[in-house]
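This document opens with one chain alone, in structure tokens, the form predicted on its own.
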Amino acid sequence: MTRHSRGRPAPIQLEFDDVLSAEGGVGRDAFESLFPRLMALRDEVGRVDVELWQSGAEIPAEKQPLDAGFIPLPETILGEYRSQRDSSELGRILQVASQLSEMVDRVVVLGIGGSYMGARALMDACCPPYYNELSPGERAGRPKLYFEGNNVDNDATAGLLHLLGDDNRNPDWAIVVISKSGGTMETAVALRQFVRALQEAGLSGSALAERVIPVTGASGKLADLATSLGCPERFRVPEGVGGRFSVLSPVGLLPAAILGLDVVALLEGAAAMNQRFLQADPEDNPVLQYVALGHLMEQLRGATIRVTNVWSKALESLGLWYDQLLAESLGKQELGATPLTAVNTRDLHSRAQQHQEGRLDKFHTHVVVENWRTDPLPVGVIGPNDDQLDALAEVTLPEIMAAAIEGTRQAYRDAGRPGCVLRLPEIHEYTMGQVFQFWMLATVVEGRLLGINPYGQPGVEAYKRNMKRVLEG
């Protein structure tokens, strides 16, 4: 039985565990001595950069690109929706999502990197487990959602096309394609293949066009293709919002709305985190505290690997979203910590040995969920007791998980491997909005602290150029 919260969940909380200890950790004096610098960076990131970006003035060379548009985005979208409702961008997103639910039973999201990872994190976190296996009634009439265009894996693409029924004369699926430029090879190739499948199923003209919903820039290859196809609906990737910072734009909001998720709560959670970031003192500011902990562990303890331990399978894709955010934003000029996501208790049986007794180069963040969405499952009794678990028959899975969390944290503390805890009251759209904005703000502040531009990803462009050269002979 699924249990639903009433109203908005409590704010997420950052707990220090023993990372502030002088032995193995950063020490409270070093932690607090960084506060003045972090306060100055908060003003730079949250106010100066945003005002510079909004003003349309020339951006100084050292700050190009400046993709600060993600910061005020939640408040902007919510404000437009509350004043304009159906004619606002969010209103249109909700309308298109509703239309798709009436039109098709399956939607394929084509995109790579930030164009799909946030949406995938929202689906895995906020939808029931095995969502695509549920009946239409259990999905409240919402479509199944599949993700492609994020690789050039022949068998995976062929498998999804086969599942969709590429010889079906009455296809029950549509495409959401997400690419700011339309020039990313993986997504562009997939779009051709999936549009061709719709054509082979007998769709053409307006019937085909209404099955393709682009999320793209104001101009570019995908915008041009959408015009050529005659797509009646399209959404914009906002200017000044980079791909990995775009989850709270139509990039993430449209797939979330298709799934029937509460996108208003998602944006409200992000707006609440903005307020904490801009107004709270460092002692009560999780963004600034997280930056200080990670930075000092790297500088003082050589912890160049950031391990995000998510204690829920539903949060694995969230961890992978953060991996991209951190890697692309800070992995420059031979700087930046290496991100790694572990899912526990699963990965305690694969990674924990190395984390427990390997090199002292890791800083652990434990992402812990306080309240599960479903009723607790007891171990139970089956008759035979050969596994000797009858003594635990009344113990529930959440109680076992809580014991595993505490046992692991204690083992890491005893081994001089400190960390912190990011505590989520429950998995909910409002909570996810807080977490997304929390990590995006923290990543930008840390980039400024390191003296590098957290926006842009020049290294990614090198492989694209080389791949194009190889293909063109």
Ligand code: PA5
The other form holds:
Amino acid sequence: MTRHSRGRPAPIQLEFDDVLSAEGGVGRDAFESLFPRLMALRDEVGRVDVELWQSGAEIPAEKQPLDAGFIPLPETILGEYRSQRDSSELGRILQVASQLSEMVDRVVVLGIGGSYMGARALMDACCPPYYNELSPGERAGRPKLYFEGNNVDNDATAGLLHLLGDDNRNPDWAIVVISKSGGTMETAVALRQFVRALQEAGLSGSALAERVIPVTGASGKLADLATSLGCPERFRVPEGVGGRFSVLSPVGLLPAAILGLDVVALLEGAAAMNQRFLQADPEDNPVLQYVALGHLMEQLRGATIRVTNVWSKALESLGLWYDQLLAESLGKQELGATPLTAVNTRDLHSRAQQHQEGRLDKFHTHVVVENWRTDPLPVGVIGPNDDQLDALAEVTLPEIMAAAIEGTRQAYRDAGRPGCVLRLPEIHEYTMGQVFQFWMLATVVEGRLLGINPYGQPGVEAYKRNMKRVLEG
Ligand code: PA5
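Instead of the form predicted on its own shown above, give the structure for the form predicted together with 5-phosphoarabinonic acid (PA5), please.
Complete assembly follows, chain above in first position.
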């Protein structure tokens, strides 16, 4: 049985005593000596850059691109929603989401990179496991959600088209297509496949157009296509918000609202993290602390690999979202830690050997959920005791998980590989909002600390140019 939290869960916490005191860590002196620099960077990232971006003044060359718009975004969207309700952007998102729920039973979300990973993280974290397998009633009447356009994998695309029933004369599905630039090959090619399937199922004109909801920039190929198709509803990726920083814009909010998630709580969580970042002293500021730990582990201990150990299956996509954020933001000028998500206990049986005894080049963050959403399952009794588990019959899965976490942390600590813990009171939209904003802010501060512009991803263009040349023969 699922338990629902009443009200907002407690704030997320970062715990890191091990990294300051254990062998292989960084020591308190080094940690605290970074505080003045981090305070200055907080001012630069959280105030100076935001004001510069908001002013509309010319951005100095060394700061271009400056996508600081993600920082005030949660407060902006919430403020408009509170004052304008249905006519605000969030109000419109909620209306379109509920119209879609009435119109169709399945939605295909097309997008890649920052136009995909945040929505995926939200679905996997906040919806029940096996969500798409549940009955309409168990889904509270909300559509199933599928993600495509995040690859050019023929079999995967064909498989989803088959599932949707491409010869069905009454298609019960719609498309949300997300691309900030509007010109990304994977997304654009997928859009053609799925629009054609709707056409082949007999839809055209306004009946087709209302099944395609674009989320894109003010102009571009997708915006033009939406106009040609006559799409009645469309949403904008805001100016000054980079793809991998856009989860709290319509890019993540629309899919989340379609799933019936509490998008207000999501934004409130992010706003709460903004407050902590902007107001708390370093001793009490998880964003600045996380930056200091990662940076010092890299500088002093050669920990160039940053392992995010998520201790819940539901958080794997969140880990992958952070992998993209860190890799695309800081992987520049031959700098930036290499991210890696491990899902435990699963990956204790695949990666842990290396994490325990391999190269001393890793910094571990353990993302730990305090309260599970469902009642604890005991090991139980089945009659025979050949597996010798009767002694643990009363022990529950959460208790076994807690033992695995403690045992792993102890083993890593004993091996001179201390890690920090990002503690989530529970998986909830409010918690996810905090975590998203926490990691986005930390990544930008860390970029500035390294002397890297965390915004933009110039290196991704090279493969696109080559691919275009190959296709054009
Ligand atoms: O973070 C980024 O900017 C990228 O990962 C983009 O999100 C990704 O390349 C997709 O781009 P677009 O939304 O323009 O299709």
